[in-house]
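Have a look below at one chain only, the form predicted on its own, in structure tokens format.
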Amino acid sequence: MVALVKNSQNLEVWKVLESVKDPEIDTVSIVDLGMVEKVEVEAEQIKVTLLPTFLGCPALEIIRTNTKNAVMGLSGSKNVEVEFIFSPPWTSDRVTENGQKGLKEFGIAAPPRHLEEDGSWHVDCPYCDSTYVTMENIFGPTACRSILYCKSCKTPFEAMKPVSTIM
């Protein structure tokens, strides 16, 4: 888990990012997702500097819009910049225990906490929590997920992979 600094000053926009969702998945923040790495708040200037959590990923010009009109909507908030940078990388450790239970609640297992020393990771199912689970294709709907079933529900359900920088 990544330890995200909040003072005074910036506590007003942390809490509205809270309001913006991940466009495909409206059960979980950005703030949830870990997306946020810092935010700036000097005089009418604010800046908001988020990690994506894929190089590749279609949606970041809706996550960069969405942001900046929460934020534009706090008062005194005239000059709003929202930058995506790469360094450091997002790691799927950032998502909060919140984010956690948002992805189970949109039907996403969690990334798992734990990779095996040969890369692979185990998952539970997010409809009943079997632990009787195949991986069907490492390759899902988006980047950031795969496909898995769950051979005690009979269900399909998408995880979302694992971003470490220790692999």
Second form
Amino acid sequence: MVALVKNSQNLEVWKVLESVKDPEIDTVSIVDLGMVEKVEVEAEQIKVTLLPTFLGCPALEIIRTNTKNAVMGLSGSKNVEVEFIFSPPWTSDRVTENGQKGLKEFGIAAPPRHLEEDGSWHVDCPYCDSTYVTMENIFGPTACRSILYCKSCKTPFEAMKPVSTIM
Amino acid sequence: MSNVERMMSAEEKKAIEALIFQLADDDFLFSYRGSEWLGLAPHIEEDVASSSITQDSMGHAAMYYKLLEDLGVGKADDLAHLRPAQERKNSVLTERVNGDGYYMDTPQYDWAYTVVRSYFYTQAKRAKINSLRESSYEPLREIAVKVSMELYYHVMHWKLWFEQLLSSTEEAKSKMASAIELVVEDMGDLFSYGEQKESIERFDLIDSEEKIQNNWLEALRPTFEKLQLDLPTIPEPKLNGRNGQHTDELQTAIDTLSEVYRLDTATNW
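Since the structure above is the form predicted on its own, I would like to see how the form predicted together with the partner chain looks, so please show that one next.
Following is the full complex, with the preceding chain placed first.
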């Protein structure tokens, strides 16, 4: 799970990171998505370490810039560094409860919390909560999403793909 | 990322670099060929799916090039775009064109060939990534965990296409049979580590060529048995891409893919 090591020094930074939204989904922040691995504050230096959801995600550079700008806005910030690392790997269970709510609000089903033994998974429709849904395409408009269809309310919707280290 | 500061001998460093170049160049050319399908795949859902896979794979290549940058070999973008064909270490299979024609003109690409190449390549990548999880080189172990999660979906996708087309019409089956023949012909160097074989294996960076190839065959076996096909026999390589031997198709690919980057190598693209 997420290593949310917060203390009085970096609390302010964590707070401002909640204002850094996913560039395409303005109802969730990078904190909600579990992308923030570490915040280190030293005298004149603030370092934010982030985890990419998918390695080829083209939004990473935008997220880096937005994160940097947000932290620079804090009083007394001098040197801000934003680094992406891939170990530990981002996994979909890092999405917080707040993140799940924000995704649903946007019309995206949160990643399933449980995978069946055969690797299959299920999500409900984010609009009407029906369980009567079908998978249209496991690959979606971005690397981290799939396209589904709700047969109850007849609405296409997206779901965040589950990714786990057992895969 | 670059948290491994332990001392390594010049020989070990050379072996590590050689292996990462092979992994990087394989994924780079494979995803370049994949990107040429954009807008041309058999249907719109496939266009979304295969371009997503291509994007992931390009991300894997970028990460390997970054690893080489961390090792002081050169700038990642330069390594991807500016190296001449004879310095490339990708397998010949990954450089092959998708079929006749050119996407800016009248492409007559071969979907059966792409399905077979992608399935065989992705399953081979799976065998390598599984082995890299135990690599003696920590950054490769870490990469393997991350790539593995994305690869899970890629293998599933290409296997589905492979099985579906081979369970389809006579025409589809015959196109797939020709594609398998073409792909296998170029696979001689896919499991090769080239001139660096001895040191790559001695430093336990990855399992032996033979073991990886065998694991690949075992992964294919259930699918082939279900389809009542004989498992392929990999020939000796005519050209070994690991030693910089390539076809002209690689040069054309490099000219095209690096055209924009060469306009201004100092710009942040």
